[in-house]
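Just the one chain here, laid out as structure tokens, in the form predicted on its own.
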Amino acid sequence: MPKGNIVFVLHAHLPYIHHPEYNYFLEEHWLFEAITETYIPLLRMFRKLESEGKKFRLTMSITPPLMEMLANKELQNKYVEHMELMIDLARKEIERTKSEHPLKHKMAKFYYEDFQKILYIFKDIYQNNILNGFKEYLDKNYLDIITCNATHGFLPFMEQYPQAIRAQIEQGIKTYEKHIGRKPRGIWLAECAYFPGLDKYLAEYGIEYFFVDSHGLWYADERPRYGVYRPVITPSNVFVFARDPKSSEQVWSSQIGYPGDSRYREFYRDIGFDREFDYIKPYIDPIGTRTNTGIKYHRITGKDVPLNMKDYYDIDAAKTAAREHARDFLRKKESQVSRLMKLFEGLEPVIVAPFDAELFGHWWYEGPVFLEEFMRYVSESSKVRALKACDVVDITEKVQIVTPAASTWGANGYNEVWLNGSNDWIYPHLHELVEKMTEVAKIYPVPENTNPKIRRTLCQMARELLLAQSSDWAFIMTTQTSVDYAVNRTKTHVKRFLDLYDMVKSGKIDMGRLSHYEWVDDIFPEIDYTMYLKT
């Protein structure tokens, strides 16, 4: 019997941020608790399933930065001891709510099992190093594992430079051959951004398929016939799977989505925010900021409850919400499958439901296990059946051939969160760096024959540029949040490129320098600066 199909697309990413020169840095605790919240717990869920004998079925990015960041041994040192100071503070937690109130107290006793279990996953299971898991399911074929461009540029705003599109896809294949072990079939663009053209150098590398937004199919030249519910090809001979505005909308709205459930957890009512600073001290930044320790004991209870008046988090109620909700996902699917199939004259529909993995777990505590519920529900269901997209590919057999339309997910759907009065500043610098960098490329265009300090520099000039042209610099001065990092991490990068520009341009190379860029900047062991000669 025909079924309608969806492909649940999981896109993780966080940029790159490894300051070995701090024993304690406060944004390198945005990885963490992506490992701690959403990363293990995934893989929980991906063991679970897999011991009930559930066929479930998933496609993930994880972006090059991230897989250098789980990989780095400093980092995945760090991540040990801050998980051993979390356990401790829960630890002292079980005592101190022993005569405050019974929900936080069964919380508190939940936070130190469960750190405990992460460490261990964390530690024993995959010896530090997590993308062994990923990779893990990957081989068993129950994910398909795709890349992402190098360092997350906005790949629109580097149409003149095909040089430097070039480099960030060869790079961000690179990167996934190094850590996965074989080629990437699909790739998830930075910030779901496309514009016309961009396919043939998707196609260059060997990528069969990517994402747009549904407006990239809506608008595209020749109407595609299914709209956002069957795959199309590009002229280039890639296949481009749509968003479902439905499933988004149904999951992620911050009006009517799920996460806003009044029995979720609270995101943002954490005890390091809560408890008197001298006890919270030794577990916070050492300058003394307080930050986050994701112990947390409130729920949502209200949209317009203030954060002070929010109530007792239950976290068995909360899951009970998230089964709930995965059953109502599920029977939405199944009813717009089975709408969309009379449309389509029994022809197979495709729903395609891409979210950052981060809103699972990090954002919204319970969604790991409303995942997980929906796998399981739909394992059983007669109408529809959860596919990878590279599963789509290989069973479809009629396409149509369109040219999307320009498009990204950000707000209003186009270029403004990346292009704006808080960020165009940094346009100028990078379009100057990329010029700069394939001025000297052009100068050495043999690796072998260049003295090996210039070989170095050049390398290390490589990933300057490439760091400086993450989106999620931009991304944050738009969103003002730690935006003074962003903007310094920005200027930082274009002075380093600079300096290394002028040292290769004089032949003076300054090796303290050199050796302490490629220390504290240490993405991409491998770069090859020669992959701005492809103009």
Contents of the next structure:
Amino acid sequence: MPKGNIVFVLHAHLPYIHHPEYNYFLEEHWLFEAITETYIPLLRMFRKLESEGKKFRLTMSITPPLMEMLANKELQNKYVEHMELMIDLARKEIERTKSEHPLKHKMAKFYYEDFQKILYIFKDIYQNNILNGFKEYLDKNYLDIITCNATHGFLPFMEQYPQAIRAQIEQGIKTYEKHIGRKPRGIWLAECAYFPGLDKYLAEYGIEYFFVDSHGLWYADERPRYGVYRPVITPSNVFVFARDPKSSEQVWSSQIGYPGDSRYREFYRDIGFDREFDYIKPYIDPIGTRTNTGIKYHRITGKDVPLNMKDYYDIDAAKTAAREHARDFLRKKESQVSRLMKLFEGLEPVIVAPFDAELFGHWWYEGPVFLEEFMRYVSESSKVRALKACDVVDITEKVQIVTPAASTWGANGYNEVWLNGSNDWIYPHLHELVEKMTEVAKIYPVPENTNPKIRRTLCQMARELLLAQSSDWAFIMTTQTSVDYAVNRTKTHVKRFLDLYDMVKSGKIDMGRLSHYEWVDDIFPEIDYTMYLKT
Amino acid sequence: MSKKNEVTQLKDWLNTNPTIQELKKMAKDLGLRVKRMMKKREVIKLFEQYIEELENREKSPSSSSSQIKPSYEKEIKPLERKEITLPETYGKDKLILMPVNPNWIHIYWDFSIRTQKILSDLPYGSRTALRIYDVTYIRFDGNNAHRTFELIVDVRKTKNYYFNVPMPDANYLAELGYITKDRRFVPLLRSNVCKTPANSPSPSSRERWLDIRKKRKIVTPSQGPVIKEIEHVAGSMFGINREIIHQAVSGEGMLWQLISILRSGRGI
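What does the same protein look like in the form predicted in complex with its partner chain, given that the last one was the form predicted on its own?
Whole complex next, starting from this chain.
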């Protein structure tokens, strides 16, 4: 009997943040938090479902900067140190909470054990590189891992520079191949941002499919007969999947989404902010800035309840909520599928549900439980089945040809999150950098014939350019969180690039400075600057 | 000032009930992270935390500096500590259009020395201006645009602009130049062509299909989609949701809500 298909897509991404020049760097902890709360819980979920013999299917993009960070030895060591410290803190919390509240005490014991297990999985099962875990489930066919453009650069703003687009795609594929050992079949375009014509570049690099937001298909050049519920193919022969707005809304609408349930863990109440300074000092930023520790004892309680009035968190009640929500979501998918099947006269609908991976675990602590339960229920459903995007490509026999409309998954669907009064100042620099990169690459078109010092400088210029292009900096400027860091990162990469450009132009390479930049901006060691010749 | 002094002075100053502007300025001077949308009590909270930290530092014998300085400061290469200033100009003639959404276009410009000179030597009575042309489906020859929009703006003083344009899914091109005393527009720079995104379903009545197994293309008339989708009306990210953004950033709301708004596409 035909079934409805659901393609769950988790987009795992963090900007490249590695500061070897510091022992402690606050923003590096974004990675650590994501490992503890999202990536390892996902791996744990895969293992559990596999051991139960449950058939689960997920599509995941792991972006090149994230792969580079996860494979970075120094960051791995920093993570281990960080976890050892957190385990120490959790141990103290067990004592501390004995006299405070039974629910706090229960959670303290939970965190102590959970942190230990997480560190064990990180260190002992995957030898510090959890990419091995994701690769394992790719090889076993549970997962479809896809790539992303190199540094999550916002491609519509590179439209007049084909070489910049090619460099983003080419480096994204190369990095995937380096870490995963095969070619990616699909790509997640940074911010789901598409413009007509981009498919041509994807086809050039052998990419078989990508994703757009719903209106990418709604407003396509020809109306797709099945709306967003069947993939289409572009004139360049690349498959396109579009987001189902209903699934997105049900899971994470800011108004009605599941993560707002009062039983779930409250993100902002963390002992890093709650405990007295002398006690917490060894476990927060050494300069004394309070930071998250991941030890949290409160639940959302109610949307309008102020932070200091939050009730205590009970993980068992929260897990019950996650199970209820997973069941509810499956019911919704089943009835959605029944409706669609009738309209489609038996043709199988494809429901695409893409999310930031970090929603599951990091922002919504119980998200991984929700996902695990959903996969468990769906494996037993007679109406819905989970598929990977590549499975859908493989079984599709007839497909409509359309060119999707320019679109992103940013607020209101277009470019304004990445282009507004807070961040427009970056683009004159980013565009100029592409022109300068191309200019000097043309002077030295053959790396083998280029003086090694110059070659290294050109390669470092390409790294600085790619790092400056991360859409994250513009995004952060819009959200008004960590703005200083984002502004500084943009300026730093532009400045370093211009320094290096001057060196190449003058022929006077300052080796000390070059080595320093290579050390502090150490992404993509195998980079080849001649990709900027592909204009 | 010594730490003790700094704490007392700061407390005294706070007791004088400074205005939000004064608070923000002082916070900035102290190197505290002030966000643009912070309310008064939030800025005061920043000061309280700062004071708490100063007092804690007082208790800890290891710290001897009067300011809160990163303990890793010694590790920082001198290279990185300077305030970074980026070039104001790259000395090239450039006029770049970028689409913001179906009705807004961003434009920025830069000048070569030659153009700068022309602009500074403009004849008396002339004004600088931007022209936006609707060039959808045409090869622009300077005179054949469907529509032309003109905006008087002193391009020597500003560096970029946002245009409200009437047509989604249309091609626009801009020129920057000056208007002479006798109302003649003299273009100096021409931009790239920029297409605004579509925001409504296509009127096309055709469907093209690919039979993958037979490797055959089929073209049929379209009956329209079998699903009647419900589109959402886009609001402004800087209007209705501002409060939620503010709450999430200040820690009163939830972070996932913020991300959900900023990643809501047009469908949610």
